[in-house]
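So this first bit is one chain, no partners, the form predicted on its own, shown in structure tokens.
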Amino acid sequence: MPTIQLRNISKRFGSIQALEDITFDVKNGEYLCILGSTGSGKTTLLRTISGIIKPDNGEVISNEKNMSDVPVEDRDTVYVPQTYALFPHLTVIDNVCFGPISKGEDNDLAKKRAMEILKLVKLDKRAESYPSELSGGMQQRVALARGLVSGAKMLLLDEPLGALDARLRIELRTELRRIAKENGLTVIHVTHDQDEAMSIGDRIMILRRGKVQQIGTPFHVYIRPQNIFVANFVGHSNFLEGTVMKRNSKESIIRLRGGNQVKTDDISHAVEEPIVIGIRVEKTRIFDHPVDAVNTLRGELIKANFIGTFIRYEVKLDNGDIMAALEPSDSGPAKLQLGDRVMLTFEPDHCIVFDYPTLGLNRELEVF
């Protein structure tokens, strides 16, 4: 049974439509990550669920009870904001203990649990420090620890790892999920970091301009994005505009700008229908010599970026389109030089074919 149900939630601030007709469920014990860019409505959505913001339309239902008139403090929910909201006059340990103690929990028991969580977030040695004595990343970890110690069954986390360095962020996100699962917590975790969302969420929800674009398991969203925006925002994709030239029961032949032809496994679009093909960059291969492949496009190498174990190549195709390919940094193509003539290939079953967007491809790729 769902713990939280949102039904047709909308919220406007002046001329800004922050949320528009949001409907989804969160199951008991689920870890849901909400992924979106700045200004997509993520924080407004969390604050609406917590009761801090009242929606213009729609309902927040918790365990079959409409929460519209339920005060924030009675919702068995803890909201951990980006701004930390720590008490400056209290030490770290007292900040973390504040919630349980204010609800009548034994002081010693509350402090014992608080120290366990502070060890987890690597702040047990700063338990007697004050917020002003901590870095922004440390303060964020204190706020996270306070949420974990609260005893609430639902955590609403607003960019809880955003101020941390990369190594600690990766370590803590794994621990955060483990704690949630071991304690049966329901978590809604907002982030703009797609790797973070993909690695810890049971499901992820993509939010854009206050609208839900897709919700599903990380695997499903990555493999079968429902639209061009999701394909571009989750992972990295190449996009090619074309028109269906031929179609049979197994494949379609697509005519690209400039006359090139490629094959796809998609047979859902009619002949002469304009479409957009999406191909993940890691499914795009680059060669400095002719190869025998179904889909081959020629161009000039214009950029090569070393990113650790991979090199990201950008190629300007002969028709003017730009495509990228991702190759292991120890592979043969790593010796390519800017200006080299190269060939890009991809398999027909790696093509995701989308309806051509009404306002054009570039508009569909816009984050804001």
Ligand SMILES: Nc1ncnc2c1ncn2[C@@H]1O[C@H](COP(=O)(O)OP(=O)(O)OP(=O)(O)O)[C@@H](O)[C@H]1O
Second form
Amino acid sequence: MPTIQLRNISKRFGSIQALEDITFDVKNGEYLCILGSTGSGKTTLLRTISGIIKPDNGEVISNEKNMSDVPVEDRDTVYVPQTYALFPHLTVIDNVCFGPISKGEDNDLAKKRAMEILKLVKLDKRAESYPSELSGGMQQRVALARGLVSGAKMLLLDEPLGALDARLRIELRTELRRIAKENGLTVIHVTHDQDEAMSIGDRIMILRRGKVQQIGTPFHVYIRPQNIFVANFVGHSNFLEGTVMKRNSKESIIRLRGGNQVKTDDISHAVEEPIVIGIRVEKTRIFDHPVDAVNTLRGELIKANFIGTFIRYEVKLDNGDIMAALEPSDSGPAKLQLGDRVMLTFEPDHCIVFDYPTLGLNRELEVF
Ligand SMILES: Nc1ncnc2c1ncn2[C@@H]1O[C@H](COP(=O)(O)OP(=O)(O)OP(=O)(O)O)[C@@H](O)[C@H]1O
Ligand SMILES: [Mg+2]
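Form predicted on its own done, so how does the form predicted in complex with the named molecule look?
Below is the entire complex, every chain and molecule, led by the chain shown above.
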């Protein structure tokens, strides 16, 4: 049974449509990550679910009850805001206990539980510090502890790891998921970090300009992006424009801009239809010599960036398009120089074929 159902939620601020016709369900005990760039409506969505913001249209249903007239404090939901509003005159532990004690919980019991939660977020040693004595990341963890201590079954976390350094971020995200699963919590976790969303969400939802683009398991969204925007936002893809030239019951031949032909497994587009092919950069291989491959495109190497485990190559194809390939640093062609003639190859089953967008490819790729 779903814990939370959103039905056709819309919210406008003046001329800005912050949320547009949002409908989705979150199941009991599920960890849902909402992934979107800045200004895509993530905070507005969480605040709407929590009841802080009233939507212009639509409703939030919790356990089959319409929440429209239920005040924030009567919902079994805790919203942990993006900017951690801690009480500056209270110590860390008192900040964490504040909610439970003001709701009438026994002081000692509340402190004991708060201490356990502080251990979880690795701040037990700073229990007696004041917020001004903490780093940004520590303050964020206090805010998180305040949410966890409430005992609410549904947590709405707004960029809960945003102020942490990369290592702690990775460590804490696993902890967060573990805490949620062990305590049977339902979590909606907002982030703009795709690795974070992919690694901890049971499902992820991609939001763009207030509209849901896709919702599904990380694997499904990665393998079957529903549109060009998602294919580019979750992982990085190359996009090639073309027209279907031939099609049989198993494959299509696409004529790319400039005349090259490539084969794809897609059979959902008709002959003469304009399309865009998406190919993941990590599924694109680069060679400095001709190879026996179904699809080969030639061009000139214009960039090579060493990014630790991988090298990202950028190639200007003969038709002027730019295509990238990601190769493990310890494999791939050893001594490529900028300006070298290279070959890019990819398999027909790694081509995702999209309808050609009405407003053109570039508009589809815009993040903001
Ligand atoms: N109270 C408000 N008044 C006017 N406009 C608002 C208000 N709150 C949000 N907006 C606008 O709504 C849009 C969505 O904002 P929101 O804060 O939900 O984005 P976000 O996805 O959380 O972004 P970020 O990643 O930067 O936190 C933005 O264009 C923002 O300027
Ligand atoms: Mg926000």
